[in-house]
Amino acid sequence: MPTADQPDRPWLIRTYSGHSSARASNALYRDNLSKGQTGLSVAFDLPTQTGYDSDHPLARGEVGKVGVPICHIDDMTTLFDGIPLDRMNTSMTINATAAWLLALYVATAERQDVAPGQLQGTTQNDIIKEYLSRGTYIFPPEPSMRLTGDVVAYTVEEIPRWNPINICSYHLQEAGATPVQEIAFAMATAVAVLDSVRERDDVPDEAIGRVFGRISFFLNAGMRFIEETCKCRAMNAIWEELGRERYAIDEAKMLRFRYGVQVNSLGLSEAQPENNIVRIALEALGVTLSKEARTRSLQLPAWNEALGLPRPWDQQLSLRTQQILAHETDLLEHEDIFDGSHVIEALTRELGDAARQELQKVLEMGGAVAGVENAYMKEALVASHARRVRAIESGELTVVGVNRFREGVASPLTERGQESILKVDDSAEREQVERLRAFRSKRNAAEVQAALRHLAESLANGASVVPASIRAAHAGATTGEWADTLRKQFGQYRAPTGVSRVSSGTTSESVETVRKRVDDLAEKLGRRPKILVGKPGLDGHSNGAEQIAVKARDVGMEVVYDGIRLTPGEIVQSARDEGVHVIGLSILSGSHGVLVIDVLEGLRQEGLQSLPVVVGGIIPEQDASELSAAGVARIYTPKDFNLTQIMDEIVDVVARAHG
C-alpha cells in the first residue's frame, strides 16, 4: 500500500496545445517538457481534424487557431523533432483523420529510427462523439466506424503499447451531457466498437481480450466533483460487466477502465476569469481523490480559455497546478478514502443504475451509430444543454461571478487586455501555405500517385488503411490528398442538428414579454421575423448556436439553422433565399476576423448591406470593435448568458434595421 515514503506514481501530466506552426509548437512542448510535463497532447487545427490542406479555401482563416497545422511527413517530423519518440507517451486528438495522423507519427517515428513496436500513446480515434458534439467528422457513420476498426486492429498487434481509441465523453459534457448521459453514451460507443471489431476477419477472436485491454476513455470533470467521483467509480464497475458479461473477459488487467480527463472547461467564465484558476483546481479533485477511480493521465485548461488562446505563462500555472496536487499533497499516500462511504456508496449506485437504464435504450434502438442517425443522442445532449443554459439564466443554477457576486474590482490579469491572450498572427497561415507549396514541389509526383492509388485500391478491397497510409506518409501525400481519396470512396456527410424537436422549457415572465414583442414585430413585419443562424469554417463546436436556434424557436421566431461547416457564400445565398431579417453567426475557433468579414462582403454584393448581422464566440476586445465598424449589429462572447435578454435585443436590432 502507499506510504509517505512510497507515495503512488503520479498520473501522466500533461497540457492540451499546439498553434501556429509545427516549429512553434515543437518549441512549445519541449518547454513544457522542460518544466515537468511527462507526456505530450497534441491539439490540431480544424483543416488537419477535417481533412483539408492549409491551402485549401474551406481552410481560409483557420490555419494554426485552435491546433497545429499538420499537412504532411516534414510537417509532423518538425512537430517532433528532438523529442525521442520510443520515451514519449504521446495523445493526438484526431478523429475523423486519426489513421492518417498515426500513420505520419509512424512514418516519422522511422524516420527516428524507432520501430511502430516501441511507441506508445493514444489516437483519440473516436468518430461518434464528433457527430454528436465537436463536430470534426467527414464520413458517414458506418464507414467511418470502419476507419476506427482500421486503427484498433492494427494498433493491437503492430503497435502493442497504443491505445488506439480514446472514448470521449468530455465532449459530450461540454455539449450538456448529464453524468447519466455521459457514461452512457461513453459506454454505447465503446460497444459499437468492440462489436464492430470483433466481426473483422483481421482481428482473431482470441485478440478481442487485447482490444477492450487497450480501449481508453477520455472523461471531463466539472465543479461537482463528488459527483465526478463517483461517475467514475461508476463506469469502472460498468467497464467490468460489460468485458465480463459481454464479451467473455475475465483477465483483472484487461478489465481495468483506463482513463484520462481534461477537467471542464464548458464552466470557464469571461466575467471574473480569475475565478476559473480555482475552478480547475477543484475539478481536478474529482478524478483524483479516488485511488481506484483515478486518472491515468490528466490535462488542465488555462484559466483564460474563455477570452482566447492561453499563452505559455497560462498553460505553465495549470501545469503547476497538477504538480502541486500531486507532490506537494499526501494524494497518493493512502488507499482509497471514499471506501466504505455511504454517500459515495449510494451515488455511484444512483448513477451506475440510471446509466445502465439509459444505456440499455441505446443498445436496443440499434447502438450508437443508430443513436447518431436517429438524432437521438443529439436531441438528448441539446435539451440537457438548453436545461443548463435554464438554470443559469434563472439563477437556480449559480455562477459566481456571472449570475451572482458579480461586482469587484477588475482583474490584474486581464489589465492588459489584448496581451492577456496568445493571438495567432496572420503571417502564421501564409507562412504555412508557402512551406506546403515548397513542399509539394519537391516531392516526387509518381510516388505519391502511386501510394494514393495504393490507398484507393485498399479501400475499395476492404483492406485495411493504415498499412497504405503510412506508404503514402512517406511518400510525401499531404491530408487534404488523404482525405480525398477517402472522399472520392465513402462521400461527405452532415449530422443531424438536434434542434427540431427540442424546447428550451422556458415560460418566465421575461420570456413572455419578448414573445409579445416578437408577436408586435411579426405583425409590423407583415410575417414572422426570422433568423438564420450560421455557423460558416470549420469550427465544430455548435453547441452555442443551437441553444440560439432553440431559444429563437421559443420565443416566436422562425428559424434557419442547417449546422456546421458552412461557407460565408452558402451564409449569404441561404440568407438570400431565405428571405431572413437577421443572421446570427457563431464562431469559437478564432477565424472571426476572416469568415465574419467575408460574410458581410458577400451580403454586399448581393445588395444586401442592410440585412443586420450579430456575432457570438470568443472575441477579444479589440476584434468586436473592428467588427462593429466593419457593420457588425451586436457582438455576443461567453460573459453574455442571458439568452432572452439576447433574443430581446435580436428584436431591437430586427426593428430598427427593417423600419
The other form holds:
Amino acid sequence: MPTADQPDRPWLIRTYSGHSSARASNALYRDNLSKGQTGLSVAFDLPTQTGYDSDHPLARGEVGKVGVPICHIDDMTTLFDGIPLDRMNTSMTINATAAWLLALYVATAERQDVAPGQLQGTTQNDIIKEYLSRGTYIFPPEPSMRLTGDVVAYTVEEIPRWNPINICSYHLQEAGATPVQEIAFAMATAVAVLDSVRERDDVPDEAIGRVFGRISFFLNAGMRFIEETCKCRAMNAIWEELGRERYAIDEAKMLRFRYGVQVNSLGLSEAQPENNIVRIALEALGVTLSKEARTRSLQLPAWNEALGLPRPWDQQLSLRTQQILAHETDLLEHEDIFDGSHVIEALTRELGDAARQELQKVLEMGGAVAGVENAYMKEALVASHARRVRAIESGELTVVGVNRFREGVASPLTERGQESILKVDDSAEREQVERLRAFRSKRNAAEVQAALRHLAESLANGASVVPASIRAAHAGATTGEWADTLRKQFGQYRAPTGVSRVSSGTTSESVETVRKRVDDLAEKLGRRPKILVGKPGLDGHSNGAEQIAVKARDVGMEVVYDGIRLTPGEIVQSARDEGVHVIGLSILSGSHGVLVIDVLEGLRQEGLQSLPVVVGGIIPEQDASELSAAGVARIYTPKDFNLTQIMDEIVDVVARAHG
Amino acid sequence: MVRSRSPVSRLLSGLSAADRSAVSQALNLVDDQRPKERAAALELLDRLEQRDDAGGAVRVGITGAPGAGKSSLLNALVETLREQERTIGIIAVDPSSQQSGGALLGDRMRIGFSARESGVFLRSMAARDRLGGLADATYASVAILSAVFDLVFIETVGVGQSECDVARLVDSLIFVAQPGAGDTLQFMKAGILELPDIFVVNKADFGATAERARNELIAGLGMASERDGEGWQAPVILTSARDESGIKELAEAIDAHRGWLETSGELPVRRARGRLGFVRDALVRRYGEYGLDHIGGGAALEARVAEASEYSTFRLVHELGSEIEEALRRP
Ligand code: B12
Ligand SMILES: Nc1nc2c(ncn2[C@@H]2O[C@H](COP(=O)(O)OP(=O)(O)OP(=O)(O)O)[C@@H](O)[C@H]2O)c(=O)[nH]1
Ligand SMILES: [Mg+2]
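Please supply the coordinates for the form predicted in complex with the partner chain, as a counterpart to the form predicted on its own shown previously.
Below is the entire complex, every chain and molecule, led by the chain shown above.
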C-alpha cells in the first residue's frame, strides 16, 4: 500500500533523443542522466533504421538528422562511452535492423567487459506497425517476422532481462487509429509474434511463458485522457485473457501487462505552440492516474514538436513536467483511485468488447501479417485519420488555437524564429561519412567477409541471426553490409498505401465549389488535372501525403501516389511518364533542403521546369523562403489544416502554370 | 538548317527514337479533348497506325479480381522480360470515383522503380466515366506504346465489362485468379471464360488451395473448350509473384500464344475484330444504336471498317461519327 511517507516508485523517466553523431549524442545522454533522467531512449537516424550506411546515395541529407547515425562498432562504443551498460536500461527505437543494433549493443557491452546476461533494455522490434505507420521496414512481412523471432529466441535465453520486442500501438494512434483500433491491431501483432515464436525449433515449448512475460508494449495517450485510462485498463484485461486462453499461461507474474508510453504528438499544434505544454501534461495524466494501468516508462514530446526538433531546453521542460507530476503531486501515494468507479468500468468494458471483436476479425483473415498484405489495417487507419482531419476542418473537433480561439498575442517563445528549434549542422553528415570511410579502411577485410558469409549461412539455415551478427559487429561489418546481406536473401518490400478505397467523407459546400473549379479546369486543360503526390527520401511520415492524395481525388483530380521512400530521380521520372500537371512533395524529416532542390533540378534536366511543384510538411519559415526562391509554387505546414482550401489553391497553381 | 516541322512530326520522330518525353507527350495528346489537340492526335494516330505493319508489339491484357496479384505478377514478368532485353510499355487502369470524377491511381509501386529505367514505361490511367470499362484514350495509348515498345501490357481490375473491353485491344488476354477466392466460379457464371488466352492461378505459395483452384479451373475450362477447335489450348499456369515460380512459364506462354497467332493467321483476324468492336462500341456509346442505323447499321459498319484499311481506327470513329451527326441533323 503506497502512502504519503512511502509513495510508489515513479515510472522510468526518459527522453527520446539522439542526433548528429555518436559523440554528440553521447554528450547529450550523459547530460540528461546527470539531470535525473533514469533511462536512455535512443533515436537512430533514418539511414540506420532502414539499413543504409551514411555514404549511401539514399542517405543523402538524412545523416544525423532525426537521430544518431550508427554504422559500425566504433560508432556504438562511442555512443555509450562512459555509460556503464550493466547499470543502464536502454530502449532502442529500432525495427528492421533490430537484430543488428542489438548485436552492436552486445558487442559494445563485451568490450566494456559486461556479459550479455547483465544487460537490460528494449529493442522495439515491432515490424507490423512499420508497415502500418512508421515506415522503416525493409523486407517483406514474413522474413521480417522471422527476424523478430530471431531476436526473441536469442534474448530469452541469453539476455533474460531484455525486452526483445515492444509492441507499439503508439504509432498507430499517430497514424489516426481510434482507441479500439489501437488495442486490436497491437494485440493482433502480439499474437502474430507469439504464434510464430511458438513454432520455432529453437524455442522450447516451456519457454513460451517466459517469452510472453518479456513482451512489453508501447502505448499512446491523447487528449481524451479518461478514455485513454480506460484503454490501458482494457488492454490489461485482454492481454491476460490472451495469455491464459491462447497460450495456457497461468503464472500471474508472466501475465502482467507491461507498457511504456509516449504521449500523443499528432495533436500538438504549430499554431500557438505554447498550448502544447498544457496538452502534454494532461496527456501524461491519462497513463499515470490509474495505478492499475500505470505506465512503466514515459516519454514526453516537447512544446515545439510541430516546429522541428527540440533543443536541450525544450526537452528539459518535458522532463520537468514528468518530475513535477511524479514528485510534487500526490499521484503516487494511493491505491488505484478508479477502483469501484462504474463510469470507468463501463467505458473500459465498452472499449474492450469492441476491440475483442476487431481483433477477432483480423485473426479470422489470417492475422496481422495477412492484415498488412491485404491492406485491411492500413486502410482502416487512413480512413480513421481522414475522419479526424475532416472533423478538425469542420470544427466538429476543437483544437484550441488552431480552429477555435485563434486570436491572441504573438508567442514570445517563437519570436526568434529559427532559433526556437534544434538545427543539425550540415557538417554532421560530412564528418560521419569521413569517419565511416576511415573505419572501413582500417578493418580486416577478410574477417568482415568471413563474418558476412557466416551471416548469410545462418539466414539460409534458419538459425537466429543474432550470434552471427554479433560476430559481424566485432569484425567491423557496417550497417549497410549487414542489411545488404539480408536484402539479397529476403528481397525488399513496399507496403500497400491504403489510400485507394478511402474517402475523405461527406461533401460540403466548399468541397462542391472546388469540384466545380476542377471540372472547369479539366475543360481548359483538355483532360482531368493530374497530380503526383511524392514522398522523396527516407522519410516515412505518410499521414499528410495520404490525406492530400485522398482529398485530391475527392475534389476530382487524378492522383498518382506511389507511397514512401522514393528518390528525387524516381519522382521526376514518374512525373514525366505519368504526364501530371503538378507535383506535390511531402517531407517531414527535415531533409527538404536537399530533396526539393534535387527534384527541381531533375525536372530542369528533363525540360519540365514549367511543371509546378508544391511542398508540404515540417518546413521552418526561413527554409520556406529559400524554397520559394528556388521555384516552389506553394508551401504548406501543419497550421494549414484546411485541406479543401489547399486543393482550391492547387487549382490556382495548375491554372496559372498551364494557362 | 532543318525546316521546323509540325509538332506531330516531331512527336513521331521522338517516338521512333523511343524518347520517353515524346511517349509521355503523345499519351497526353491523345487524352486531350480540346478540338485543336484532337485534330493533332488524329493525325498522329493515323500516321502511327500506318507504320504498324502486320506484327508489331505484343499486346497483352492482364485482368482479374482486385488483389489477385496482377501488379506483382507484372513486376516479376517485367524482370524476366528485361533479362531478354525486351522493352515494355505498361498501362495500368484504375476506376474513377463516380462522385467526383477523380481517381486514385494507386499501389503501382509493386512495379518496382528499379525496373522503370529506359526499358520500361508505365502510365496510370483512370477509367473515367466508363463503369468498369476503359476510357477511350486507353485504346489510343496502346497504339502509341505499341509503336515504341516490344511488349505492351494493360492491367485492369476485372469486373466483367473490362474483360470485354480489354480483349478488344490486345492480342493475348491473361486472367489472374487467386486461390480460395471463388474467382473462377464467378468467372464461369459470368460466361466470359472464353475470352482469356492464358489462365494464371497466382499465389502458388499458398500450396494446396492453389492446386485446388487450378484443378477447378481446368475442369471448368474443359466444359467451355469448344473454341479450342481453333487450335489454341489456353494453358492454366500456377505462379507465385512472391517466390517467382512459374514466371518463366508465363513469359513462354505469352510468346507461344503470339507464335500461334502468327502461324495460324489469327493475328490479323483478331486485330480486325478488335478494331471493328472498338469502332462499333465508340459509336454506339456516343450515338446509340439509333445513330448507327443512320449509316446502315451493324452490317454496313462492318463493311465500311473493312474497306477503310488505310484509316486509323481513331480516324474511322471520327469520320463515321461526323457522318452520323450529319445524318441525325437531316430533317
Ligand atoms: C505523426 C508523426 C509521426 C508518426 C507518423 C505516422 C505516419 N504514417 O505518418 C510516427 C509516430 C510514425 C512518427 C515517426 C517518426 N517521427 Co514523427 N511526427 C509526427 C507528428 C507528430 C505529426 C505529423 C503528422 O502526421 N501530422 C498530420 C498531417 C496531416 O499533417 P502534415 O503531414 O504536417 O500535413 C499537413 C501540412 O504539412 C501539409 N502537407 C504535408 N504534406 C503535404 C503535401 C502536399 C502536396 C501538400 C499540398 C500539403 C502537404 O498539409 C497537411 C494538412 O494540414 C510530427 C510533429 C507535428 N506535430 O507535426 C512529428 C515529426 C514530423 N516527427 C519527427 C521525427 C524525428 C520522427 C522520427 C524520424 C523519429 C525517429 N528518430 O525515429 C520517426 C521516424 C519516421 C520515419 N520513418 O520517417 C520530427 C521531424 C523533425 C524535423 N523535421 O526536423 C517531428 C517534426 C517531431 C519533432 N519535432 O521531433 N512521427
Ligand atoms: N502470397 C502471395 N502474395 C502475393 C502474390 N502476388 C501478390 N501477392 C500479394 O497480394 C496483394 C495484392 O497484390 P497486387 O499485385 O497489388 O494485386 P493486384 O491484382 O494488382 O491488385 P489491384 O491492382 O488492387 O487489383 C499484395 O499484398 C501482394 O503482396 C503471390 O504470389 N503470393
Ligand atoms: Mg494492381
